[in-house]
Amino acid sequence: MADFTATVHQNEFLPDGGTDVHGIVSVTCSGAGTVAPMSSASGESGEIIIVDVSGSMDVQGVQAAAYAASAALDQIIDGVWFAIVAGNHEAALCYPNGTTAAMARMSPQTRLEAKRSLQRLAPGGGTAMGRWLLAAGQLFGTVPTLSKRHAILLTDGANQHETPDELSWAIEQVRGRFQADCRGLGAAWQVAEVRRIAEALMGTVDLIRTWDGLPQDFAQLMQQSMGRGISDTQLRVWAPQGAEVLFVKQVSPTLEDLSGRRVEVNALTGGYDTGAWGDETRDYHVAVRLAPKAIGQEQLAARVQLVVGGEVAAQGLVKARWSADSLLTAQISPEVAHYTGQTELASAIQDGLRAKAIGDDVTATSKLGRAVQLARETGDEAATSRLARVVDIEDAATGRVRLRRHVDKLDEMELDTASTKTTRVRPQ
């Protein structure tokens, strides 16, 4: 049985006229247990491999995809239904094998037909990419007792034989179906494009610089996703009547904003998918704006609760004090201030590198800048080491950078996709 527990991080003293509350809510998981590989009460899982196979893959490049494949298929637990998808301006069943759209029971029979059907995957074709989503939307849906279902994509290029519209709409067509985790191979794939893909569908987006790095990565996102056990799960936020929540954020361990994932659980409360959990702790910033009340009077400014399967597994209160000592009133978590740091960290880096892709060396300048003096602040050595080989830095406090002249496209690239990923708070 899965343990969870919730505890709030806040300052909850607001000066005379303050109307703003923010609380960081930790929600830990413990004993989430494997995914359930036949029918149980809690349902089934699914996992669905999407391959690029379009021609620039080349032979070599589709060869590794297999071999990456086939050392996720060797961590999908026997009994989990699961499938594979050749992408390129199309998209095809790899396997099983068959003209209509189905999925089958992991066994060792089955793993072992799966490796051979990647064996005759040949380069192609363009690239599709709402294609392969709506593939593996049909699918999953093939098999109606899953509960929980996930994929992994890979793409090594650009989405050119389908328009920003039509992918959007594909996105649209499986958001809140299954989750997927992105990986881009090498530097020809668009970072903005893939992560748009993997923030709609609950997944992380990273990317894998050769084709060596492959059968690692995708051993472990699949072992990863054997070990979320628990899924049907909700974060809810209450507010009171007249209250407006201003936002709801996961900030560890990727920043993630919840907020346009709002679905109405009655007229104060509000449900965000989180998608299946295992063993881990995820960090939540939520804002609210209360109307300002007398000093001394206390309010609850939000109920935050994490619910599996409808029920309450775990519950934090973000509270409300109005007080007159500035000393109370003053003070920041810092909880809430490391997070707001990281926040911007990731904002002024992809601010940053857009500037730099179309000449704009001021605001590149400028944003990288302020990239580095916030990392440093919030201590996040690893950005720290991404950004330095991006940009010269000659004074991290003050943020005074330097545009390196000859930088490598995939430091750019490596230094976009991790923008998302956070630290946690250094012990005080």
Second form
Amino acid sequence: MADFTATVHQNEFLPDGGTDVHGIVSVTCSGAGTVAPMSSASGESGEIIIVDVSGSMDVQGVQAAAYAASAALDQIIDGVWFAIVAGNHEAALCYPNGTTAAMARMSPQTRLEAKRSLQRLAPGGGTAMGRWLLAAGQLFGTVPTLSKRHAILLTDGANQHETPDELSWAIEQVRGRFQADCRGLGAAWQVAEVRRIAEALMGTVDLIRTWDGLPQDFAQLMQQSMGRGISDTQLRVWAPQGAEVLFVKQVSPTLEDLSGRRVEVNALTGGYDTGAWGDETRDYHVAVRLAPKAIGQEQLAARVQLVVGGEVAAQGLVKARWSADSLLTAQISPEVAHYTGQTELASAIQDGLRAKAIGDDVTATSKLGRAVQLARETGDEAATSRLARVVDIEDAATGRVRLRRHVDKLDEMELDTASTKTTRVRPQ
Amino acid sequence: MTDAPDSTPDPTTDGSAEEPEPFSDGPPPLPRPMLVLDGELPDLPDAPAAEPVDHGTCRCGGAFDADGYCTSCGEPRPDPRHHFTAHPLPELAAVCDRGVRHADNEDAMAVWGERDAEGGLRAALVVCDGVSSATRSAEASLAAAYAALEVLSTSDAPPQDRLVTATDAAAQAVARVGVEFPESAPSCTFVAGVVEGSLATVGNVGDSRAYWMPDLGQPHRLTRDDSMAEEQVDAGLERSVAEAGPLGHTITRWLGPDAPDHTPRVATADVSAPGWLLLCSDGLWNYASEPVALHDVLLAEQERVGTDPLALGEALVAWAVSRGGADNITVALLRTGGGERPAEAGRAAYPDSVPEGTGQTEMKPADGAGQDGAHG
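Please supply the coordinates for the form predicted in complex with its partner chain, as a counterpart to the form predicted alone shown previously.
Whole complex next, starting from this chain.
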């Protein structure tokens, strides 16, 4: 059985009249095991592979995508339910190739059949990702015993055959029904659009530069999903009567603002779906505003719990203690400082690229300059090197940069997609 | 997997091993029409509700969690050492409370009582007040009270000898705490009472007190403080002035290291009449030192809550808290003489304010602790 632990990093001391408490809660899962291959108490697993077969994919692209999908099929454990959706302006069931919406159990037989079905794919039509998502939701719904539902979505273009509102509507329909890792192939897709899907469906978004990178990425994604044996999990944040939860963010391994994902558990407790867990550590930044208390008083500012199947598996306590000792109250937790910097870094990159896209070079230069400065301060060398392909860094310490005249679109997209990947705190 | 999914339609081609590997035979065959999915979503199941577990109730009315904090206001669950009670007999009880100003409760108490075959009462009451300028005094005072009660409740020696032995045991218990925590020098005061039938024998070291308060007649203080204030009163200073002065809470004898001696000063009283034997720490008498003043407070609270000693003890503690609760507050009460309540107390009408003469003192909590090593 999996073991969860929670560690809190914070400075609990507040000055006289202080109200805002910040804590980094580090949750670690070990012994997660692989997904349940057959019917068990913890439920079964389902995987859906959504392959873009729009006209822009071309014959070669569809073949590469089909090959990547077959690599992913190889990673699915026998007994896991699966299906393949071919997406263009519609969503077609590539496998199982029957006449009703259904999923199949993985076996050597069905794996081979599924691979043959992938060979039937051919390019044509447009792109309507909302329909793909709805189709995946429909297919998962045909197997009520599933407790873990995960999809891989591949696209190569913008969502041209749906309005943004239609996509938003579809996202809201399937939110909470399954997790989706999204991959964009080449330079013609919209990072912001696909990120919207991935964030709502608790998955990752990444850029695949060329076809030859696809099979490895798909296999790796599926392997990771198979290793996430713990599903039906929820992060819960309790704050005292009269307090205000300022935000709840996942800050590692990727940045995700969970605040909007809140569902009410009770009047004082919010629940945030975290998706399935493997053996891993995730860090959460919780900020709570309290009514100030007298010097010497103590108050619990937040209970941060990881709940599995309705049971609390780990709990971290974020505390507040009012003190007149300025040596105590002036300290900032290194973890809180680090992730605050990483969060600002992600915003600076995204804001800078958005400004650059609309030709606002002044804002873009200032934001990306700030990003360079923050990447340096938080020791994020990967971010620095991605930034260096978009701007010429004149002085990292002060954030003085110039926009590069010729930038590879893929470099810019990679900077964008990777902006939410954070680094951990460097050892002190 | 042996169970082929029934949802998988059976294509006419069966997937035998002779089939070539996919993508090994050139361009893919022409697409067959696929099922277009309409995206019809099923309803989501409801999440199960969690069941609550009882960990006690916070003063805000919320429930405490296993993690030690209130599930409503987030306040830490009070340390049981901060407020505890004992109620071994219907007529005997004690309450020990942290008060308002102190972070810890260094007071302690222990009480024991039984009825013999003829219905005669045997009881023992102990109150100790840890010296707050010495570390580990909270542990020391509790150990002292328990050690003394052990002697008082089991020995058959004459009460006066028993009190001496009990004081020795208490002093040893304090010393053991000092050994257990080597950097500490814990100390405490000591007052104990032994009641056998109609005779009460009390002994004290330090400034915790015993009072005899008959329902009718004059209330008395049975103990004499080992304090600078007491010496100043002997020298002619008015008690209220002495006890409120800078040396008001400096004690001259205690249990603990460097104690001059710890032989209890012993006194007796006939407690056959209906009334109260009251032992307390200075957290209570700070606000009503004179026997008459304290008796007035007791009678007023008894008027409100009745003669149950636990309810009355809690009421006296609450009263001291309402006066500022500057120190830890402990009170042990034994109802004597079987009288349910005073038929007509000497001063039946309870005044709205505390009597003259103590009005100044009681407003001034013991703030001298930090100045002179007095106990708090």
